[in-house]
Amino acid sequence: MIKNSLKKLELKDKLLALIVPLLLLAAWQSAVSLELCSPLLLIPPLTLLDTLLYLADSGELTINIIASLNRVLVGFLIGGLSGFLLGLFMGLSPFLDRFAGPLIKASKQVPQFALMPLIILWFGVDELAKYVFIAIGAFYPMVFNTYQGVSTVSKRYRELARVFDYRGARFLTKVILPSAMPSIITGVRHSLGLSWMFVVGAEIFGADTGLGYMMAAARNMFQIDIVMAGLVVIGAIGFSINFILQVIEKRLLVWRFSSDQGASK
């Protein structure tokens, strides 16, 4: 019976969550039907769906999605990995922390988009420039969160490791990294989120493929349908990335999510 009422409650929550989307959809449709704004600025919901299907069908969408995802992947791997390693070593070595920390913190103050013109002058307008730009975006959250996680490993656990003579790689993989893992995962999430934003920015700024390019080109030709479709697609991909990360997080941090059910047995 309790299970039943729980199910009812969940259903009620789901219905509540639908109120806003439905209202927005109704407002959108009526704004179009009542001709409250120009069709050049707002297309009907169904037309948006048609546009999405058309883009998918023509293969244009797939090409652009792959181009964007490829850039994110390469940029994130370069920036995220170097951020992780630097954060790890800074967390392990107080000297390195004091040596490199101030510069990294100071350079964080530069809004990274300001670097885009410089990166283009240095690396040209091709893929390399985009990788570098995305890598810079991915670097900062990773370095700070990894450092945070590693440098705050409790002294109690470090002592325990000493008592049981854990050193080197064993100390790192059994004590430091698991303890820092929640923080590292937060870093990965922010890092990937920023990568996804930076790729769209870089593609709007100058590219000949990618979802950002698709939207920027459509804007120049005043194709509102493609701009809106692009927005839906980048949102959906952002959502999926986040979702996948949440699943991975639950897997990796199972010890954190386990409740104290065992105690009541």
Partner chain sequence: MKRTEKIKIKLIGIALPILLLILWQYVVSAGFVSHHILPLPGQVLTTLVRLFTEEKLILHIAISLRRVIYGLLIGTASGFLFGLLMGLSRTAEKIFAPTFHTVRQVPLIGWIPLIVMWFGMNELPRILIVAIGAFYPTTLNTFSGVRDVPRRYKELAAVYGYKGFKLIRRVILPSAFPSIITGFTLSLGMSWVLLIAAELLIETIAGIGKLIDVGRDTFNMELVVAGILISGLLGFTMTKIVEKLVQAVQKGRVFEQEL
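Next up, the form predicted alone, please; the one we just looked at was the form predicted together with its partner chain.
There are no partners or other molecules in what follows, just the one chain.
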């Protein structure tokens, strides 16, 4: 009975979540149909759909999506791995935390997009500059979430590790990382989200492929339909990445909750 009620509530929430997009779509179509807005500035939804189908059929959309995803993957691996290692060591070492923590927190206050001119001066406008820019976006969420997960591992687990003489890599893989994994996954989700946002900015500054490049080139040609198509694709991919990682995160949280209950018994 309770499960059925919960399922009904979930269904209602999902239906309510569709209302706002549908209302926005109706308002969008009405504004164009009633000529409240110039079609040169706001294209009709059906025209946007035709543009998406054309870009997909021509292969242009696929090429640009793959280029952007490749940049995100490389930048995320550089920044995410660096942030994970630093957060891990900061969580394990109070000395490193006191030494590097204030510097990391202070540097985080600088808007990442403000670093783009400096990155261009140092690395030019080639692929390396884009990787560095994306890596910066992935770095900070991984540092802070990994540090939080590692530093808040239960003392009970640490004491059990001492009892069973878990040291070095065994202590890390059997105690620290499993306990900190939900927080680390949260860091991965945020890092990937920022990486996906940053790749568009990196490609607008200078690229010959990618969704950001496609939108920038279309803007110069005043092709508003392609610009809006790029926005839709970017939003859809970003939403999909976040949704997949949220599912993984929830499963890990369920696993952690059941493990904690078993340990307490």
